[in-house]
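This document starts with one chain, in the form predicted alone, laid out as structure tokens.
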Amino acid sequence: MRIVVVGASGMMGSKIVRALGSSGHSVVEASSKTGVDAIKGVGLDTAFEGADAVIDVTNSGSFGEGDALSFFKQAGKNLLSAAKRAGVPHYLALSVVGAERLVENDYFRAKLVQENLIRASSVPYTIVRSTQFFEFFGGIVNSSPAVEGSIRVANVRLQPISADEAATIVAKHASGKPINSVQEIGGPEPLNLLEIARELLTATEDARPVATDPDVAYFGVNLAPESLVPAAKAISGKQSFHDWLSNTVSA
């Protein structure tokens, strides 16, 4: 299959490119590095020509930074218009589990707008909603507020997944038929953010204490503890956070 990855130079994009290549697919890497600009619509028609699938992993900076809504609206419109012109039979986009419960945050609200553009486009699609990647928790913990030297984290339960496993699942879905719906994916086990933070700090020999604080929001949003756990029908990865962290620290 000829599969286009838009956002191929990013963290997830590069992992998806590798996963597709190892499965024998012909991969088109579409990013600013290859002359493709989703915001300006430059290079899309050439990249999408003859594509059996398009994977959209475009991103707008980090959570809460930049004009995410403007980015995803403009990029989404350009990408979907190009997909229509090329007759792309399967458009897959990566989104976030629980996005509809995180609308107070600009980034997650923008992801919902992106999803709605896809649903309304008439292009056959799959939306893969993933839980948080293991790789993000260093930043999440270190950006958490501190009170009297103690890191305070939100009281939320998560089911994170390794980015490599998420990439493999996305690649597999892209090579299949569009489901015209949402597929959730997550890791093998739910964990409290407090558990994750403590294990991460221990593994990195960081002596700072950490505690749950009911007044601390998750990316600026106050949530019920189970709000970000995927539904029972979610596809689960196999690698645990503990095993991933052990391998990462020892590498």
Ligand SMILES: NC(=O)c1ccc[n+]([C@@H]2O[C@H](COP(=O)([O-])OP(=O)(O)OC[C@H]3O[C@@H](n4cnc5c(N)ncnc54)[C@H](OP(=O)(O)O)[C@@H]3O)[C@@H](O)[C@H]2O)c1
The other form holds:
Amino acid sequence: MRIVVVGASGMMGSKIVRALGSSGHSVVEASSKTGVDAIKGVGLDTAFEGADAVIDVTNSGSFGEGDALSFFKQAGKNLLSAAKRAGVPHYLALSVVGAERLVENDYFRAKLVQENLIRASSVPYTIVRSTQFFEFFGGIVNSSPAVEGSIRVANVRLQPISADEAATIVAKHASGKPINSVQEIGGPEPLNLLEIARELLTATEDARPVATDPDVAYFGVNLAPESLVPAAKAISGKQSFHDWLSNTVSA
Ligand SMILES: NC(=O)c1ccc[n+]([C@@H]2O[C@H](COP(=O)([O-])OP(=O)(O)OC[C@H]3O[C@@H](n4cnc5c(N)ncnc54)[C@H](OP(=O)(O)O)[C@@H]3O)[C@@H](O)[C@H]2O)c1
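So the form predicted alone is up there; where is the form predicted together with the named molecule?
Everything in the complex follows now, all chains and molecules, and the chain you saw is the first one.
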């Protein structure tokens, strides 16, 4: 199949390109660096010509107030219009599990807008909603507030997945039929953010204590503890956070 990856140079895009390539697909790598600009609408018609599927893994490069919203709105409109003109039979975008429960946060609200543009577009689609990637918890822990040297994290349960496994699942879905609905994906086990933070700090020989704090919000949003665990019918990756961390730290 001929599959276009928009955002091919990004963290997820590059992994998806590899997964598609190793399954024998012909991949068109599109991003602003290759002259395909989703915001300006440049290069899309040529890139989408004859495509069996388009995967949207673009991301806003800036996170100021309203930036993500204007990015996903404009990019979504241009990408979907071009997909419609080219008669693309399957449009897949990567979104986030629990996005509708995170709307107080600018970025997650923008992801919902992106999803809604897709639903309203009449282009056959699959929205893959993933849980957080293992790779991001270092940043989450390091940007958490601290009280007298003790890191404080939100009381929330998550079911993170390795970005590699998420990319493999996205690639597989893109080469299948559009489901015109949402497919959730997550890792093999739900974990408290506290457990994740503890394990991460231990593995990186960081002696700082860490505790749950009911006053600490998750990306500015106060959540019920189970809000970010995917539904029972989610597709699960196999690699645990523990195994991923052991491999990453020893590499
Ligand atoms: N990270 C998570 O935990 C998570 C979970 C679920 C879903 N997602 C979603 O996955 C998607 C990809 O995330 P990521 O972390 O892989 O992003 P990333 O590393 O920041 O990559 C973003 C990609 O978008 C491209 N891009 C930016 N502006 C563009 C434009 N105007 N036209 C064309 N391409 C443009 C970039 O290419 P250039 O550099 O060439 O501009 C780059 O290839 C996002 O939509 C994110 O919401 C992430």
